[in-house]
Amino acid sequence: MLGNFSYCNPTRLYFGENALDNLGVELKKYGANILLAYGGGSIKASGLYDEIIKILNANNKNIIELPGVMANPTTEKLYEGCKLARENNIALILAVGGGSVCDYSKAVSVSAYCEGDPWEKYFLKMEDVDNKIIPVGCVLTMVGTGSEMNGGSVITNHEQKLKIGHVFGDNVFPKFSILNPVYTFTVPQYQMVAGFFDIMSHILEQYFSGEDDNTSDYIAEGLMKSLIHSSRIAVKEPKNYEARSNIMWTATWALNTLIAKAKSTDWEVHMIGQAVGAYTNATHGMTLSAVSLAYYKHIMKYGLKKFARFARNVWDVKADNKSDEEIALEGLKEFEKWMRDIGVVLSLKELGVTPDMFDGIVSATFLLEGGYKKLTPDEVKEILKASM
């Protein structure tokens, strides 16, 4: 039975090869001072930077640049962006890049006018935003996080060895996002497949939780099947437009809050993965792939019927005369086969994790109650050992 919930997603999406044509339409809604946030040199090498600068100039905008947003945005970079935003009376933050740039821009949007330390207030204490919020728009160049259509933001504090995400309300969602699959063609293979797994993990975190057999589960299964099909094409043909466009669209729907409705949601794989990331600075999607199999094998018995359904409906495992446990295990084997097919990391060793890090990673892992089993610190350590 579906419970009570409300749903709102205020982000306007422009999708397709001509999506950037709509940037000028959106810019007319905002004041003159634009904070242009981006990562390294990839958007300059691809020519996208020049296109965006041309559109900004055509709309008489004052451009304040904020380059160098890293894959795991840090508190230091957050404070830098906040200072720029305040000093220049920014009317819109335009994030050009992947999910990290979008995440970072949302963090700056809520933090620039925060009274006190935004890291402590919004990421440690998880308080609601009670100050001025700067609007954000996104031009996406890498898929995976779904940050283009949600209120999520993840920031890393290296000094405290913590990587924490805060899911803000719909007033922090990007006002618009421009999604052109062609912009994702130049992403290196390692980053591309890490993004693919991040998409899968987002769906699984919501699927393996809460009430079963509802509309959200059927949507999730369809998204997973689409991702599996298209990702296998994309690793062989990275510039296959149909595959990359379907993956881009799947990534957005995987985490725009829709399939979370009527679900408690788990997110423990992300909690462990983010703790690993805080210690290693490893690529986010790969921290998730490294721990997922061990985690799901550990909790499978607590949600056995759902794992058997996952095997049947997503991986086409035949029930025959098998037990639910046999079906579920066969499904996880098919899951692992797909992971190997696309080339994601399957071991924490590959990310530089060593046993002496275990205690620190365990202490940095938030233990949540949304999944089929709330872990203990000892169980987290066992999962880390199994992931080596």
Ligand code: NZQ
Second form
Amino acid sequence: MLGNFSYCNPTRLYFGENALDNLGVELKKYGANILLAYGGGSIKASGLYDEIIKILNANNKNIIELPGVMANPTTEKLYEGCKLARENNIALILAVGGGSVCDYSKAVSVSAYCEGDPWEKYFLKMEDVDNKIIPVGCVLTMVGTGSEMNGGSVITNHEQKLKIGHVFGDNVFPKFSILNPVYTFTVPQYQMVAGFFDIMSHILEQYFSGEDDNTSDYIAEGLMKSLIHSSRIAVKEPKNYEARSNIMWTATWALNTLIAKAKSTDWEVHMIGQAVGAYTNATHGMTLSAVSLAYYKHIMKYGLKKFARFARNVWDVKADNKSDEEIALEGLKEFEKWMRDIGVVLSLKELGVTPDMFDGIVSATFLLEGGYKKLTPDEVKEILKASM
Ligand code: NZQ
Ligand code: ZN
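Switch from the form predicted on its own, shown above, to the form predicted in complex with the named molecule and output its structure.
Time for the whole complex; same chain goes first.
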């Protein structure tokens, strides 16, 4: 049975090879001062930066540049962006990059006019926004997070060894996002497959919750099947437009609130992954892949029916006369095989985790209740050990 919910996604998407043609139309809706946020230089190497500048100039915009948004954006960088936004009376933040640049831009958007410390307000205390919000638009260059069509924003505080996400409401979602699969062709293989796993993890962490027969779960299964199929093609042919465009679209739908409807949702793999990220600054998707097998093997018995369904409906495991447990285990084997096929990291050691970090990672891991089993700190430690 579906419970009560409301659904609204206010982000306008422009998808396809000509998507950037629509940037001018969107820019006309905003004032002159544009904060152009981007990462460490990939958009300059690809030529996208020049194209964007040309469109901004053609629309008579004043461009205030905010380069150097790092993967896993930090509190220090957030404060820098807030100052720049305030000083320049910014009308729109244009984020050009991956999830980090989009997340960061949303953080600046709610923090520039925030009284007090935004890290404390939004990320430690999880308070709502009660100040002016600067609109954000995105041009996406790396696929995985879904940040282009959601209110998520993840910030890392290295001093406090915490990486925390705040899921903001509709008013913080990007006003528009431009999705051209061709921009993702230059993403290095390691980042590309990390993004693929991030998508899978987003779907799984919504799918593995609740026991109800739920339309969201059928959508989730379809998204997973598309991802599994296209990712196997993309690792061999990174410039295959059909595969990359399907993956880009899947990533957006994996985390734009749709498949969470009427679900309690788990998110414990992300909680552990974020804590690992706070200690290692490792690539987000790889922090998830490194702990997922141990996590799912651990919780399988608490959600056995759903794990058996996952095996049958997503991995085409034949039921024959097998028990749910046998079917579920076969499904996890197929899942592991796919992970090996696309080449994600399967061990925390590879990310620089050492046993002396375990206790710190455990205490930086938020323990959530939406999945099949609320973990204890000892169980998190067992999962970390099993992931080495
Ligand atoms: O900085 P540049 O030079 O642009 O290089 C980036 C970066 O080093 C590079 N890259 C991006 N597009 C490229 C490219 N290189 C060549 N060609 C291109 N077209 O890729 C590297 C990684 O980029 P990043 O933006 O960090 O990756 P991703 O999109 O995976 O974002 C990760 C961040 O998003 C957060 C993560 O925690 C992490 O901080 N998340 C946000 C979520 C949300 N908003 O809902 C949910 C996710 O679960 C996730 O937590
Ligand atoms: Zn993620």
